[in-house]
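Just the one chain here, laid out as structure tokens, in the form predicted on its own.
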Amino acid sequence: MPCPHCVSADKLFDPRVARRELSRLHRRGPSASTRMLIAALPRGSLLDIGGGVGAIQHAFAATAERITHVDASQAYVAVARAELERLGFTSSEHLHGDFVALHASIEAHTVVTLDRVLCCYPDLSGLVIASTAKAQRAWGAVFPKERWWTRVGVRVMNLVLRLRGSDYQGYIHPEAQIMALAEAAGLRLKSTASTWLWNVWTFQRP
């Protein structure tokens, strides 16, 4: 049975949203937090979970031997695949669905990324445990700071979405829990950076 949250994400992040985000990426490049994440990571094979239109994938395309992209949005998967093909990168796999449900069939990669994904998934433990298990060398995530203004912002966003008839919800997960789960997976914190809204954390295998 499909994850209800993933079904709502698929409806929210539709082809119109995907085209708009791709146009923004072409005009402005990756967001500040995404650039910080890319800069802090080693290169190698990439597993990009919830990779959207593929900003991180584009950065890895010149050197990665393979890229795997998993996203709950069919529109994002289609756009990211087309963009990598346009760049001439042919060693990629694009999967539509819930990563936690699919992870057993996905191979480990040098680097695993979750850019603004933890805040989009209700089961933090399941997502972090499944994704860190696939990180051979590094695991990186961008997620909201645990502050009063982010909590207010997420509540307002969730209210607006409900009023529009969407079941999609955002989450502010505890920073201490994210740290504990990553460390329990044998990873150690390598770097931290931030914007006024986002934490950018990277971990590596000792």
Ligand SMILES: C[S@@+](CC[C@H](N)C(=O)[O-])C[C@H]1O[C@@H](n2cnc3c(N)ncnc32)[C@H](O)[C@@H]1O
Given for the second form:
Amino acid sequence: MPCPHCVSADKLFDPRVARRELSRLHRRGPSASTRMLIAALPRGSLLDIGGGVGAIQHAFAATAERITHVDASQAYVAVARAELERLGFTSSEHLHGDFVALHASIEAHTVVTLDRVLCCYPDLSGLVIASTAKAQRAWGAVFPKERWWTRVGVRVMNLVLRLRGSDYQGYIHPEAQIMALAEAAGLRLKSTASTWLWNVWTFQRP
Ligand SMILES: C[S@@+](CC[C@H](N)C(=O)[O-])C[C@H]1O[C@@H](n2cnc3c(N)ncnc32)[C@H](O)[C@@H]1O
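Starting from the form predicted on its own shown above, please give the structure in the form predicted in complex with the named molecule.
Next comes the full complex, this chain leading.
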């Protein structure tokens, strides 16, 4: 039985949203927080969890020998796959589903990324433990700062989503817990950056 969260993500991030996001990526490039994440990471094979239309994948495509993308949204998976093919990158695998449910069958990669994904998943420890285990060299995440305005923003967003009939919910997970989980997985903090809304943290294996 698929996780309810992933079913609602699949409905929310539908083909219309995916086309709009790709068009925005073509017009404006990656968001500031995504650019910070890309800049802070080493290169190598990439496991991009919840990668959306694939902004990080495009940055890695010139040098990566292998890219794996796992996303709860079928529409994002389809758009990201087509876009990488358009760019001439053929060594990619795109999997639709819940990474926590699929992780046992996914190999480790040099770099693992979760760009604005931790905030979309209720089971923080399950997602961090499963994803850090796949990071041979680096693990990077973009997630909301723990501030009053992000809490208010997520509550308003969740209310709007419920009123629109969506079960999809956002979460502000504790920064200290993310740090503790990554360190417990044997990773050490390499860099921190932020925008007014997002933390951009990268970790590496010592
Ligand atoms: C807010 S979107 C961010 C998309 C993209 N990374 C970006 O920054 O534009 C969250 C993404 O995470 C995906 N996602 C959330 N939980 C997931 C899970 N457990 N496994 C795989 N994908 C997940 C959603 O389907 C969605 O594509």
